[in-house]
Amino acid sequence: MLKIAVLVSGGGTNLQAIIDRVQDGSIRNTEIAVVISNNYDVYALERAKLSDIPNEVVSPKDYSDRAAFEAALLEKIKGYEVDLVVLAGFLVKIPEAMVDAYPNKIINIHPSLIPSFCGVGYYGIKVHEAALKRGVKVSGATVHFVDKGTDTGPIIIQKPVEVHDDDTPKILQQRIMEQAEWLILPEAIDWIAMGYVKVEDGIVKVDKSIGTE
């Protein structure tokens, strides 16, 4: 059984997609051990409560400095003895100590086709604003492992989404969530839980002939 921690910052729509897919069996062999938010009073925590999932808040506001917050976050995650950390709209840079503690065991969902519109400063609605400003005809979402860079880790899965001429950033954001993010994040977790995913020389290989069937 793959035990996962899901880290969130806001409404938790990607978290809900994971919860739903665990419950209906689409994500196999997986248990959500905890949901951790860096913010109080966000709806993602309510989603966890409604599904009887342990939930915690580790907020930078409660610590004297960034180092103390990062140490507390890592300690909290370790306390749940998870196998995989899932960043589902978690708007905090992951500390290097956490990457060292969970090599190729932290995944993130990013709302573009990496390497486009990613890196420092590209998050949330800003990604879609930049995509529309550039005039791209296709955008999408990417699930990748987290390394010590920003959106630079090995890519697990991507899904393209068509951009329409009359799109606004919010409309494009919603379409990418519905047609890509809510599909590929659960799929990536399932692949990892089933042992299909390997990282070789910084490249992800997916082999569905191996693993736990």
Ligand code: GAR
Second form
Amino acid sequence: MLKIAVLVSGGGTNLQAIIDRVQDGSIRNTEIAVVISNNYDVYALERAKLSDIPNEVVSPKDYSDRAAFEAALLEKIKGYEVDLVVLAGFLVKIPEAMVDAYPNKIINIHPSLIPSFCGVGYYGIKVHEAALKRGVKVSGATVHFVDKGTDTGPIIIQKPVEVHDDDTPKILQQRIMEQAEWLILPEAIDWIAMGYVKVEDGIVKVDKSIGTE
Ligand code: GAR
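Could you give the coordinates for the form predicted together with the ligand, as opposed to the form predicted on its own above?
Full assembly next; the chain just shown is listed first.
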């Protein structure tokens, strides 16, 4: 059984997709051990409560400096003894100590086709504003492992989504969530839980024949 922590900052629609797919069995062999938010009063926490999933807030506002917040966040995650940390709209730069503690055991969903529209400053609606400003005809989403850079870790799965001429950032964001994010983040967790995913020299290899012989 893969024990996961899901880290959130906001509405939690990606968290909901994970909860739903665990419940309907399409994410196999996985237990959501805890949902952790860096913000109080976000709807993602309600989603966890509604599904009886342990939930916690580790807010930078409760700590004297960034280092103390980062240490508390890491200690909180470690306390749940999870195998995988899932960043589902968690808009906090992951501290290096956390990457060291969980090498290739932290995954992130990013709402573009990396390496486009990613890196420092590209998060949430800003990603879609930038994509529309550039006039791309295809965008999408990416699930990747987290390394010490911003959106630079090994790519696990990507899904393209069409951009329409009359899109606004919000319309494009919603389409990318519906047609890509809510599908590929659960799928990546399932693949990892099933042992399909290996990282070799920074490149992800997915072998779905494992365990089926
Ligand atoms: C999602 O679109 C996710 O891809 C994005 O934040 C949104 C969270 O929505 N994440 C990033 O931009 C990470 N750089 P949600 O709270 O409804 O899942």
